[in-house]
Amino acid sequence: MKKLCAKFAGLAALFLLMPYAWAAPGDGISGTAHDFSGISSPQTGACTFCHTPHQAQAQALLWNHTLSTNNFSWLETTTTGGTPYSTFAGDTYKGPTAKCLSCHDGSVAIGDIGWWNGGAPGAPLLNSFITGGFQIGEGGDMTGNHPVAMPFPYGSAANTYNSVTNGASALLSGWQPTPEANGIKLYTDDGTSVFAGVTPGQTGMECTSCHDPHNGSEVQDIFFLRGLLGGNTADYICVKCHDKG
């Protein structure tokens, strides 16, 4: 619990380095975190970092920053119950937590996109690197961290995602059998593609399963949270997934 505490203040403090206030959850992504477009020169779109509409390095999402080359994995090899921790490559992995990633594991300076009016922006801050609180993942390593890339027990059953089935000695009533009903975002691997949307026994999470980096409607607290950050509660971030009542 210290270090989450501790990890949560050197969040917090970075946030007080942008030259921006917090926007209120659920406001949307200006004047957030995710807000770059007052701080690059010249003055860029807050879409720009991510996303561009020509030349994108990836179809899907028209994904403009470049990705990281890290392999991801957790130093444990399975859950309690038996479920095998995924692994996935920063630059292939096709779930949204490798776009994440690409900037949130520090491999990648920030201003590092493909395409912006001929070129990439240029000032001290998006050459630089995440770091601190921010920073998930350096050198691959998820240890600590929350699964990602993970099956959810979707509808109390075993899911596959991301070739990871649940595994047999997994507690099934110990998790909402539909999160999705809770404002948290699950997704699908159909074996070719990852997308958003439930597919009995396809489904799985990812970062953006509990976070929200527009800032949109359904973001209820500081982080992009599609929830509350504290308390016990149907809003608690934790009981959207977990059953322990």
The other form holds:
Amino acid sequence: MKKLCAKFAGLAALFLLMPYAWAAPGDGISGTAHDFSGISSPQTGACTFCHTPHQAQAQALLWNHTLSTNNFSWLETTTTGGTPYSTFAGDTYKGPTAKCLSCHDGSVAIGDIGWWNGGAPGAPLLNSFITGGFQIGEGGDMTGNHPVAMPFPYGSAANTYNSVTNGASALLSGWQPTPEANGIKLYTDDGTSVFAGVTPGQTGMECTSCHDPHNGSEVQDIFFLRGLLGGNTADYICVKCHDKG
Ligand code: HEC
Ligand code: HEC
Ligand code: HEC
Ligand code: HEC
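Mind sharing the form predicted in complex with heme C (HEC)? What's above is the form predicted on its own.
Below: every chain and molecule of the assembly, starting with the one above.
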């Protein structure tokens, strides 16, 4: 009995360390790495760290998490296709990538939010920062990361997005013409705002083209991926956009 209890306590400790070990891909936010309802004190809701119904920092997405003030860019100037790498400011760029980087660049505490329970929380509810392999774009340096906030050659044509146009050498036949048919999420930048959905000529990609932060029904694998992490089938995440056949 004692032995069994010790075994159970060990298991319980493991699950406390890895609270999201429970959630399967596509099963929703509860129990994932993005479920902050159980690890904050006092206990907030599952949406609080990212969205608020009132006093949002930005109307788009009713965003509640303090935005990063970093300016993001890549060390290289263009992709091999000749597309200029984008630059964007963490606190003004309208695409969802800036929202991800508000936590993932490691400059703002995970629990640093604007509004909850009718007031601005005095101190961050959860005073820790993202570090290690989960940190992306530290100090604004995006070098080494797949392009985001960038045009996608939608419909096998050059598109313009976030003031950037696919370059003359981007082999247009090398991309799937309509990746949204494969469960990939693309965005339109009409010059005024950025919104989900495709518009020929104005289509681009964000972090959320590959990941769904809610672990929603389009997620097929770990890391909130909209495709498979491994393999060589049509569901492999990379070939959902790149036509290398
Ligand atoms: C870790 C941060 C995070 C958490 C937690 C979170 N969201 Fe989101 N949410 C986002 C981001 C980023 C987007 C933009 C995603 C996109 O464009 O696909 C978004 C988009 C949305 C949208 C608009 C687009 C869509 O997918 O319909 C709704 C509605 C939404 N979230 C509701 C919720 C609700 C309700 C909860 C709590 C149950 C929640 N979110 C929890 C980050 C979060
Ligand atoms: C409120 C802060 C916050 C926001 C906003 C946020 N994340 Fe996270 N995310 C985290 C934390 C914390 C972790 C866990 C890090 C760790 O385990 O060290 C995480 C983990 C992840 C993981 C790994 C999941 C796993 O199961 O291991 C992915 C992928 C991810 N986030 C992508 C995103 C994307 C894409 C966005 C924007 C759509 C985003 N995140 C927005 C805080 C955030
Ligand atoms: C082109 C698709 C794609 C885009 C765009 C993308 N990711 Fe990922 N992401 C992946 C894949 C694939 C993995 C799994 C990498 C691995 O470990 O093999 C991953 C893993 C992660 C992880 C887990 C830790 C790690 O580094 O492996 C985090 C956190 C994450 N992504 C956040 C982001 C954020 C934030 C953005 C936007 C700045 C983003 N991703 C854009 C495909 C993408
Ligand atoms: C959402 C669609 C999408 C997905 C999914 C995607 N890519 Fe990309 N990829 C792009 C776009 C768009 C570009 C830049 C196009 C340009 O140069 O104009 C790009 C560029 C690249 C480049 C060229 C970078 C350079 O320096 O020129 C490589 C390599 C690459 N992707 C590999 C991958 C790998 C590996 C995966 C899977 C982990 C992946 N991509 C998933 C859309 C995607």
